Structures are given as C-alpha cells and as structure tokens.
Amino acid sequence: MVNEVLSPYREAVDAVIEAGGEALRQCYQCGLCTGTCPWNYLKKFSSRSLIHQAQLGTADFESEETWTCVTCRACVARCPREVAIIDIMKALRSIIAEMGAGYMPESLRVTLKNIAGAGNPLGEPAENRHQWAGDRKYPEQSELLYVPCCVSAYDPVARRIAQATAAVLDQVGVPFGVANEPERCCGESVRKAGNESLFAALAQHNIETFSRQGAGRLLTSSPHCYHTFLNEYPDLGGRFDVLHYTQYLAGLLREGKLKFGKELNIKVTYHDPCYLGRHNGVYDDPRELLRGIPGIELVEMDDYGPDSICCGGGGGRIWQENVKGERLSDLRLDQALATGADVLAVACPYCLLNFEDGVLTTSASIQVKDITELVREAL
C-alpha cells in the first residue's frame, strides 16, 4: 500500500533526473543558493524550495517561478557540493516543454516559435541576418568566422556591437569572414528552456554551416554564444577554436597590433556578463582592453568580478517581461552610477539592451557602451 502511494512522486522524481537533474542526489539543503541567488534583493525567490519540492516529487510545473532563474551561476560557484543548480532548473523546463507551449510563459513561447520558424527569436527573415554589415563583400572561405548572435544581428539598438567589431577588425587588418549561409540562432535560450531537440538541430545546422566555410576559429560578440560554441557544441561534433571578441583584441593589443591614437578621458565602469566572467572565469582581458585606452580611468561597482550581479538576461529572461521594481538590470545601474561613471561598459548585447532600457526608464546619467564601441573611437 505504501509502495502504491509513493509511486507517482518516485516517478516524478526519477523524471527529473532523467531529464538531466541528476544533481538532485547531491543536494542536502543548506540553503545557501537562495541566500545567494541575486533576486533576493528585489523579492522572494528559494531556488531551495523548488530543489526540494523535485526531490520530494511534489514539483509545481505550472508555477512561475520554475522561469525566474537567470542561470547567472553565483549559486552553483557557492554551493558547498558543487550541485550543477541549474542543470536541475533545466530538467524541470525540460519536463514542461513536454507538457506542452501552454505551461511557459507566453513571451517565452513566442521566442522559441519564431526561432524554430525563422532561426532567430525576433522573427525576422534568414536573408535579413547580415543587414548590419551593410554593402561590405566577405570572403566565401574563411578561417575566422566572425558570428554576431541573434540580437547583434538583428536588433536595431545593439546592431551597433557587430558594426564597431566589424570596424575595428577592418582598422587593424584582421582579415575574416562571415556565414555565407546565415546560421541561426546558438540555441542557448532554447536549451535553458528546456527544448533539447530543437537545440539540437539548430546546433547541428551551424555546425555544418561553419564547417563548409573552412572556419577553425569563430569569434563571437555574445557571451552565451560563446560559452554555448566553446562548451555545447563539442558533444555535437562542432569543434571549433572559440573567442569572445574581449580575448581576440586583448590578444591584439599585448601583441602590438592594436594601437589607439585618441585619448577618451572618461571615467568608466565594466559589469562582467555572467556567462563571460562566471561561467567562463574571462574576467582580465575585457579589463585589460579599457585600460589600454588613452583617456580611460577604470573604476569598479561594489559588486564585480566572480560577485557580478546579473543583469538579468540569462536564462531565457532576455525574453521574458520583468515588471518595474523587479529588474536586476536597474539594481546593477544604481551601483554604476555610484562609481560617478561616465560610461557604463558592456561585453554582452543582452546586457547592452538591459541596461539602455533602464537609462530610458529611469533617465540615468550615464551611457552604456559595449567595449568594442570604445576601442573603435580610440582608434
């Protein structure tokens, strides 16, 4: 009888960690990931509880706060077993995925279908990907492939970050490339989202898309791109050389290649993106880069480095509504505009569009660049 009622939540357990949750097993409840989980300076958010809850089988797949989590890793870097946090968030997605589009968020939903129709969560035509870069011809083979993500690509506002890199890569005379074929989206938000088939095949289709062009190297603006080329595309046969721009120019800069000829002398402050610092320990060069410019005092937040507070963009949050007063991004500009910056720096574009809207919002005195905006006018 006892084994007859314990049934389902055994089986609800064991889905989980079917999906990929097998750090349920290690989790003993201290609590520390909520405690440290940066939500908990604008509401109430117990990554603990919904552990708990898919340990006991007694998960809510219907609750809302199974999408609150930004993947940001400040719990995972914590956590005093190392338990993958959010390896378990993505199991639960996964679970709901299956359930049906009608248990996501319904701006999620929408993302995921324009990316599985269109390539690209914004929707927008395959043909129109390289818009950015204008009349500009690039070679039909490449070794360096430079790949601006979806909203590098697309957006109108952070379609700045793929021209300056352009840019800059022309100054110097670096010679490289882009997808003859458009490639689609990396497939980050889709795989944190819990859809691990489309992932799949948008892996798959970039994978091959980068390897008829005889790209070694893929150069990236976007640090979820990075991380998901450098670090998810290995299983799926794509091994490729991986740089986030900041690595690319700081390595330019040491070399002597990169030289600037104009002092800014602004005051500047830099947000380390999650998926850059803490997920891929790339804290110096984007540092390295802004005080190579003439002109530059760097100056820190009170939280930076490994203690980086997201800006709220990961996770599939990028596309998901934060109503005011529950926005990490508005959290993270109240401490730049502490330093007394001129210039709030970015390496990230989901970072750049974040931050701008809080400028808008709130009308903060302050301007939010991504580096590749700085060294192109130091140029």
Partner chain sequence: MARIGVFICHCGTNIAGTVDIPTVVEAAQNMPMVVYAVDSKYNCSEPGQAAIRDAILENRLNRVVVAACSPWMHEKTFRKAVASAGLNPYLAEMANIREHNSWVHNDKQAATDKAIEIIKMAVAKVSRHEELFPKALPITKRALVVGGGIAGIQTALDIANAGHPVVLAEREPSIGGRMSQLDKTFPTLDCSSCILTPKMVDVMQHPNIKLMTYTELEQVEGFVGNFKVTLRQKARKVDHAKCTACGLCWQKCPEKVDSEFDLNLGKRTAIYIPFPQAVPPRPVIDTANCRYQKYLDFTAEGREGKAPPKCGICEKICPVGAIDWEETDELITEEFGAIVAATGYKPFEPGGYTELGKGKFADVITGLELERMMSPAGPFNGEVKRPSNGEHPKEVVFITCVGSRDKQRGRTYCSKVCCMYIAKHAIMLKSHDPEVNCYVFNMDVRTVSKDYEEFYEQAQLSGATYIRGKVSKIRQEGDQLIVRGEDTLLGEIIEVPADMVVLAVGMEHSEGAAELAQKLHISYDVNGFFVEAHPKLRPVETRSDGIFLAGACLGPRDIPETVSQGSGAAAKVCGLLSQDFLTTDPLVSVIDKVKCAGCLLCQDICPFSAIDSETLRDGRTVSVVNESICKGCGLCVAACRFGAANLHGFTQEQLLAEVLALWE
Contents of the next structure:
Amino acid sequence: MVNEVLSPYREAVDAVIEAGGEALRQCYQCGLCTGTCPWNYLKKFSSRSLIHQAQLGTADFESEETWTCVTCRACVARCPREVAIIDIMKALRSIIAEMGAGYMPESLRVTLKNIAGAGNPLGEPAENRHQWAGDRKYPEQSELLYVPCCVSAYDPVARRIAQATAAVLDQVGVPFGVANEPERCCGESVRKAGNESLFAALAQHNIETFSRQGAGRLLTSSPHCYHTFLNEYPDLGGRFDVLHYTQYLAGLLREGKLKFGKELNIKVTYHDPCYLGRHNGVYDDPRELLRGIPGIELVEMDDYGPDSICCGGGGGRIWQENVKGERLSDLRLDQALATGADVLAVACPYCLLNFEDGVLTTSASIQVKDITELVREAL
Amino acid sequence: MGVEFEPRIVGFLCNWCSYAGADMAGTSRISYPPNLRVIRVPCSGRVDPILIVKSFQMGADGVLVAGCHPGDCHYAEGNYYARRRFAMLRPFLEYLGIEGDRFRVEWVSASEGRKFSEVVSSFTNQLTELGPRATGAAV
Amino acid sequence: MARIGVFICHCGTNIAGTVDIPTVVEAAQNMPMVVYAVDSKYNCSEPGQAAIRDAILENRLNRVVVAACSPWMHEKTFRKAVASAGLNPYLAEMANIREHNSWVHNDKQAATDKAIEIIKMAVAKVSRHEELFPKALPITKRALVVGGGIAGIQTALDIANAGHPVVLAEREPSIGGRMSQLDKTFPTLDCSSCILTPKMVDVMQHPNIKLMTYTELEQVEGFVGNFKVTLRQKARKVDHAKCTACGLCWQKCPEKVDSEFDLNLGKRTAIYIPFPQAVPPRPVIDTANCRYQKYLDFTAEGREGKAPPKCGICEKICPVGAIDWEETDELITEEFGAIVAATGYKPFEPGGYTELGKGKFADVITGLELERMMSPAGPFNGEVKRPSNGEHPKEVVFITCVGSRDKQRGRTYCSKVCCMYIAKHAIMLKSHDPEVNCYVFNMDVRTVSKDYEEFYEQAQLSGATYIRGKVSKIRQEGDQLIVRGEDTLLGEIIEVPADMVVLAVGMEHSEGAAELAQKLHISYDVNGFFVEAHPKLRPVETRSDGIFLAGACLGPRDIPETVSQGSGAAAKVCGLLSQDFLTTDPLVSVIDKVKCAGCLLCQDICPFSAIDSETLRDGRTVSVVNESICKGCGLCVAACRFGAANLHGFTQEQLLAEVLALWE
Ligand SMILES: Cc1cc2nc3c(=O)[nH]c(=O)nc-3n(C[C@H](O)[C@H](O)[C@H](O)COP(=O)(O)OP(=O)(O)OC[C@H]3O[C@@H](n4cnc5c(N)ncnc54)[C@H](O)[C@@H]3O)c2cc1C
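Please show me the structure of the same protein in the form predicted together with its partner chain, now that we have looked at it in the form predicted alone.
Next comes the full complex, and the chain you just saw is listed first.
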C-alpha cells in the first residue's frame, strides 16, 4: 500500500464551507455525535469521521454515508462546540445534488424527480390532493389553513391523520380551509437532500398560494412542514403564524373549547418527533393533550423528550429503503413495547408510516396512532 | 489648476489606546498625510461636544475622535459614554450645517499603528473630496 | 505672566532629518509668551537636561515645552528636569514632533509646518498650566482577606508574617475551603489534610490574624488605604469565647441531617463542626434544622397545634454554658487599607447531562464525591463503596470534561485540574484495591505543569486505560452500568461495563461571586470569575486600587498555582501597607462648588464611584471628587452641563487653547 502524503484539498474544504458547512472548523473530534447518533445501535456510522474527512478535504462523495444522517438533531443538541452538524451534512449533500457528481440513492433521486414534477414525493396528480377530504367543501378564503403534508394527503395509511384532524376541527366548530390551488411539498426533505433550487421553487409556490387565500395561520400535521414554514419560509418572504396541530388543540383544550365525551381507558406512550421536539422545543403540548383525554395513562419510554430516538424518517430517509435489521423504528418500537403501552402515539406522518411498517414486519403487539386520532375517538 | 485643497483636521486621541496607536504608526514608520493635528485627552469620554463644535467653528474641515475599542477602555466604560454622546452629536452637527461625514469616531488600539494611518489617510481623502466647508453654515 | 521656554530636539536625525530645525526654532521664538527657544541634539541626554535646567534659571522661565518624542517616552524625564530647576514639574508640556510627525511624513516642508503647529498648540496649552501637587494620604495598615480556602489562608499568613494585622473572613463555620474536602493531592499524593491542617492551625494561633468564620461581607465603603467594611457575623448560637471545643454537644445532638461537607454522602448533627479538623474547632447551630429552635419558633409565633419536642440537649450537656439562644447576627464595621478576595469555586453541577444519568443512577458520582469516599476521615472511612449496594467497585469508568470545554451545556473553558485529579483517582483506586480496573474516557489529556506529565504516565502504568472519546450514554444492565461512546482513535463505538462511574466535573465560580464583586466594585467575566487588572502583568490586582485577588475565584486553578497567587497577592498588600502615605496623582477632576447644580449626574457616570455628595451650609447639595479614588478619565467633565467639573492637566481651557492655537 502506498502511503499518501495528505495534500490539503483546499477546494473541497472550501466547497463544503461555501455550501453552508462553516461549522466544520469548530469541531474538535470528541466523538459525542457518533456516540449519540442512534444509527450506531444498528450499524457503524461515524459522523465524527465524516466531519474530519470534510475538514481534511478528503470527503468521499461516492459513499452511501453521505445520505445516512436522519437530521434528528440529537448530536447537535449535545455537541460541546455547538457544531451545526446537520448543516455540514446538508452541505455535503448539496455538493452532490447541485453538481450532479457523486452518489445519490436511486429512491431519493426518484422522489426528488416526483417532487419537481408533480409537486409531491409520491408522484400523484396535484388534482387528487384533496381526495382525503371526500365531499366536504371548503371556503374560498380562510384565515386558518390546514396543510396536511403530502404523506397524510396521499398515502392511503396516513390519510387517517388528515381525516381525523378535519373531523376534530369540524366537531369543535373551528372554521378552517384548505389550499384552493393544491399546495406542493413543503420542501423540507428536498432541502436536507441538498437541492436548494428546488426548495426555493416549492417555497415560492406555497407562499403565493397561501397568501392568495388570505391565510394568516397555517395548521400542520407534519412537524416537517411545521419546521419549514416556521423557520425557513420567513427568509423567503412567507410570514405566517404557524402551528402544529398538537399546539393548536392543546390551546383549545386550555380554553375549554375542546371537550371530550368518552373515556378511552388505555395506556399510551408518546414518541417525540424530532422536528417537533429537538428542532423546535415542543415537548409539552402533545403530552398535555394526551393527558387531557379521559382514560389515558401516559407512560414514558427510556429515552424521551430531548433524548428521544428518531423513527428513521428524517433528512429524506423516509424515501429511502432500509434493510431489515437496520431500522431505527424497530429500535424505538422495542422501547415502546417495554413500557407495556397499548398505543404508541405519534404526531408526525413519517413516524406513523415507519412504525406501522415496523409493527407489520415484527408483529409487535402495539397499536400506532396519531394523537389526532385519539382525540377524535374521545370526542 | 489652483492649489490643491488641504483639509485641516483636529483629532482628539485617547491617551491609552489611540494616542499610543499613533505613536505605534510612528515607530513602525507607517506614513500618512500630514493634515491631522492631535490633541491628547485621557479618554474619548473626556471629549466634550463643545470642543468639537468649537473646532468646526474655528474652521476645521474635519474632526476625528479616536478611543479604545469597546470593552478595552482604560477606565472601563468611558468609550461607551463617548459612543452614545457622539451618536447624539451627529444630527446636531448636521442641523448646524456640517455634513455628518466631517465628523468621525474610530476605535484604534495601542497596537493598531496601521489602522491609525489608514484612518487618517481615508479621512483626509474623504474630506479632500468633500472640498472646503460650505459658507453659510451656522458655525 | 507666563515666560515660556521651548526646547526643540533633533533626536539625532530622527527629527532633524525631516524637520527643518532652524525654521522651527525661529517660529517658536515668535510665538506668544515664548521668551526663549533653542534646539538640542538630544534633549533627553544628561547635557540636554542640564541645558533645560540652566535655561530655566537663567531666563526665569516659568513654563516649559519640550518638542521631541511622545510623552509616553519621556514626559517623566522632563518633568524631573524641570523640577530640578525648582519649578513645579506639572508646568512642563511635550510636543510630539517625532512619532506623530517626523517618523510618518516624508515631505520636509509639510513636516516642518506641522512641527510648528504642534509646538504652537503645546505653547498655548502650557500657558494655562497650573502648579499641581500630589497628595499624601494616610494608610490603614490592616488587611481583610475574604474567603478562607487555601488561597485565603496563604494570603493571610504571608501578610501576617510580614507584620501586618489581618482579618480573615470565611462564610462557612470552618476555614479550609475545597482543599479540606480532598483526600490526597496530585502530583505528589500527599494527604490534603496533612499539609493543610497545620496551616489552618497557624491561622488560628497567629497573633496578627483575627479569624472570623461564619462571616460574610455586607458592605464596602472608602478607597485604597482607607476602606470601611461592614461584616456580618452570622448567629452561631454558641458563645465561642466560652466554648472549649469539648465536643459533647455534637456527640449528643439527636438531629441528624445530610452533611454538606460530605456532599450528602454522610450525616452531621444540627449543632456541628463541619469536619473533625475544623478551624476553629467550635460548633455552630444550624437553626434551620435544630429541634429546639423549631420549638422556639413555634411558641414565639404562637402557632396552633402540637408543638415540636422541646429538645435543648446541647444546652443541658454543655459544661461551660456556651449555648446562647439569644444570639443574633452581628454587624461589625472595621477599617482596612487593602482587601483580598479569595472566594474560590464550586464544582460543576452535572444534572444537565441527562445521558450520564447523575441522579438517576446511584453509582454515577462526581470526582469530589469520590474524594470524600476515599478520605479516611470521610463518611465511608476511606473505603470506596458503590452507593447502590455498598460493594467495592472493580470496574470504574471516569469521564472527563463534564461541564468543561462545552459551549452548549457547560462552560467554554478547560477546568485545568480534572485530567490531573482523575489520574490521581486512578492511581489511588489501584492502590486501595489492586483488582480495580480504571477506564478514562477523555478528550485531550492536559498535564501542563511540573511533574504532571510524569504523573499521567504513572496513572497509565498503574493500569488505567485511556480511551479517547466522549461518553454518549450510560444505561443500567443488571447491577452494572454500561458506558457507551465512540473510541475516536479506533473509530468504533465501544461499551464498557462499570460498577461505578466518576464524572470529572469542572470548576465554576463560587456561589454569590457576582454579588461580592458588586460590593467590592470589581469586575467579573461572563463565567462569573473575577477579572484581573491585566491577564499577564497584573494577575493578582484588580482595576480597583487596593483590592487584590487570589486563587480559584479568578478561574480554574490547582493548589500550587493558588498558593503562588496567595503569596503574590500578599506581596502586593505588603507593598501597599509598608508605605506610610499614599501619594495620589494630581491629574484628577475637581468640581466647582459654586457652579455645581447638584444634579449628581457625574456620580452615575463615574466608573470608579469617586464622586460623593456634600451638603453645603446654604443647604445645597453638590458633588465632590474623592481625589484618592479619581483616576482622571474626565468623563464627569464632558458630562457636566454646568461647566462645574474640570480635569487637572486636561482642563477645558487647556484643550480649547489647543484648538484656538491652530487658527491664530
Ligand atoms: C475533585 C477535585 C479534586 C482536586 N484535587 C486537587 C489536587 O489533587 N491537587 C491540586 O492541586 N488541586 C486539586 N483540586 C483543585 C483545588 O480544589 C483548588 O485548586 C483549590 O481548592 C482552590 O483554592 P481556593 O482557596 O482558591 O478556593 P476554595 O477552596 O474554593 O476556597 C474558597 C473559600 O472561600 C469561601 N467563600 C466563598 N465565597 C465567600 C464569601 N462571599 N464570603 C466569605 N467566604 C467565601 C468558601 O467557603 C471557601 O472556604 C481539585 C479539585 C477538585 C474539584
């Protein structure tokens, strides 16, 4: 073997920094990110090594590892040097996505193409976006706009979420609308996959659509849409009052407008979605809502709140295949089962899909439900 | 072509940072235009606005106040007072008909000989471009 | 009438190379009030200074301008030269025609013109100079040391040995600080109490030291050489003059509470001394926990219901009648010439690191807790035991940088002592029990002092395994803890089963540091540590004259460094107290009582709290400058709307004269 003298690949380092990975230089290689990263319970994934390679300018753009990170923010929340590790991952990916060089998983490539073409990752026609709503008619203009996320709008399993949410809002008697001209994907995973230009186009479309309809408030089902509308659209001129439905319903509960009629008598454990919890600090509202439902005993898993483990769906991973034995959702299901809960409550369509899949493949004896479904059942 | 306009600049330099910074420019032989006349003060916070107004009244084309960088003040917080005071002085000068650009506040540390010379050069150039003070100003 | 002499220096060719000296001399001769102007090759040389002296005498000069280099260079020199001719030294002024002129301009004409103007300004200014006289103030030859850790002890002893009286004020019932909680000390492994206790006893017995424990600083007034300090002696409920330290009371007291000194690993009684070697060895009553006090409070407040038991055993048993329920806090005011703050640190509280499970797992302990376990006089009599089951641990994992080098959940800085105390712990555990295996999860091992690297090597040789990486998770499996993290050198996740985990917590500012700093008018940094006057050249001084610092209140440091600083601060204090008078710089502010409107704005602005108010006989309140505190910044002058404040050496008239001179 030849010993290679490391010559500084300045251009490569600069490219990463230029693409948003400024934090690169701050890292002092302690490895806390790697140890914190849940992947390492299933397979080797050293984010620290990846960062070090990027520091040296020897990042391997042909490696699958560029696409492994689920952007769950567990490492970022602990990093002693406050390195924006997700930004570094994003920067590496955008070099591939924008320049077309290097490896990108096929399924992700297809998804991005779908989003670019049809406006949603599933490649479904735009006109079918509101099929989940059935015959219900919505007003032309509305202050409060419900934006269900592509997955809960199109996916036959996740549709339950959108339907339950609309039903709850109707029962409480809150006037709301949906986008007249179908919205497109919020662009969160597109951005995490490094495709900035596509993200900008999607955001542009959505901001215009929402604004045209006089929307002041956006109500989301997905923490990913929530995060993007809340934190990333303002930079592009989209300023809305953004609420995840758990926040909104918890508010109604506090005001006494949301009233329950039934007792459910079940034991529930709650899985914090990364983009609601760690990314945006919303831990209490979903729990308050669950505790407010009569007959629910809420129990916590070993890791919860800021220490919660990702379902595996973030950072564009929801569109990629995970071989059996390498699924974060199974890891989390084990923790949920250990609590003895009847129901694993989620608050994100990605989590719902991943855990439903996990229950199916492992025959775990636990039900997966979105919180909004539980709310509907107890009305 | 007539004689080129040479602005006259009065500079109030704090003893601990900027005066020493000007000394440093000297010891390092970093040259700059000869238009500045230096008045040594203990602290930029000592500079009474009257001194600035008086300088303009006498005919100064520009006034420079230079002190320690924020946080470095020899007297802990004098330069903060200076900063606030001068922020209020500027509109007043403009009211008197003196362009805001004729009054400069800079932070120059004792080791920043190079910066000092750059400040004097750029201020001199700027004032040269501005030309002589307009007649009819209140001072 | 001013008779001004101007002395123009060639400085070899430094000035004369660019400035046409004869032209300047001629111009100077024609300036108003100048009666004499002359040039010299080197004004600062012996002959140059002699020439100035002679010229003053011969020409009856009463003001002098030296046109030469920067005043930073030679102002003192020329003031002295002027004084040697019998003139007040403050009647000299320098015109800087070298640094600000000949060295930065190449054009001879321009430089010559500029030199003339600079001298003109100096002449205008010097004509308004007045005679100024430094003041001599008496000094109270007594020092106050706040904080009785090893830093304060060393400081107090050194000052006392130099012959000055010292008051040592410590807020806990005993002196000794954190060092008294330690078992052995690196890098020599001598037992902490063996080297500390004799010093504590020295403090108690020293004729020049007055020890005040259970005492806090209440208020500070005055200034260098003349501080007036109010101290609060907290109620001990025990008359220490009577108490013989026989120990009967704390042996018999029935109320047992967690011992702070033992970090809650052991118990103490409600009347107590914190540890057996405590100095003074006399007890205090912890009134929050004392049964009799609760009974007294109950009856005094006339509450309903069942009264707590009327205990009072200590009072009954005390052979000398030292228990005094009537005792209350006492405020004592004393005068000092100098104050030293030596208030130390507190260990970092690791609760925020949820992944490490402190509080959740009993066998996760801190380094200081381990010190208490290992101490023969500690709660476990020197036996290291797992808090969960009392067994001796065989597998011990250490985790460094808990709270240190962590922007997000801790402090940005390195705490300096942790790498070393872990090496110490590893060596000690092995010597307690050869079957123990130690693993040290570390970041970078930092051992930068004499004999430290060798000590680290000794730890490795003793069998400690060093793993480079930060721990990301601790979980319980059976009765063991599994410690998980990336071994960054292998690039692999590793898990180490442990019986006990020791967190090397860093050092943080002590409780109440900010409040103390405010009382002393000294600054503290973003981390709550006190700020030295200069990080390199004045490491134990503050920007407030007469107030000094020593030890871990300045930032993390070990005992050797702390002790050196204690001695350093003592030397500074002795330097001050060995003077009979304090001479003050006369370049200070004055406030004209007639013009002063009494708005007192200057008091708010003064960074040194050097301005007091005074009520005149006509009933008006005016500001007065305390010349011994004033540093001459002149902020008050610029702020005064009534033209009442002025600054000697930089008066309004002098500065205006400089401006006007440019257009004369
Ligand atoms: C686990 C551990 C092990 C260590 N082992 C070693 C070792 O082996 N060798 C070594 O060299 N160093 C060691 N150190 C470091 C050592 O503890 C410090 O260097 C030393 O204690 C600093 O002394 P100090 O006097 O500055 O502070 P402290 O020991 O903290 O003393 C400060 C004193 O001031 C008092 N005080 C605080 N505030 C006030 C107030 N407002 N008014 C009155 N009194 C006040 C406190 O009660 C205390 O008595 C170790 C540290 C830790 C955490």
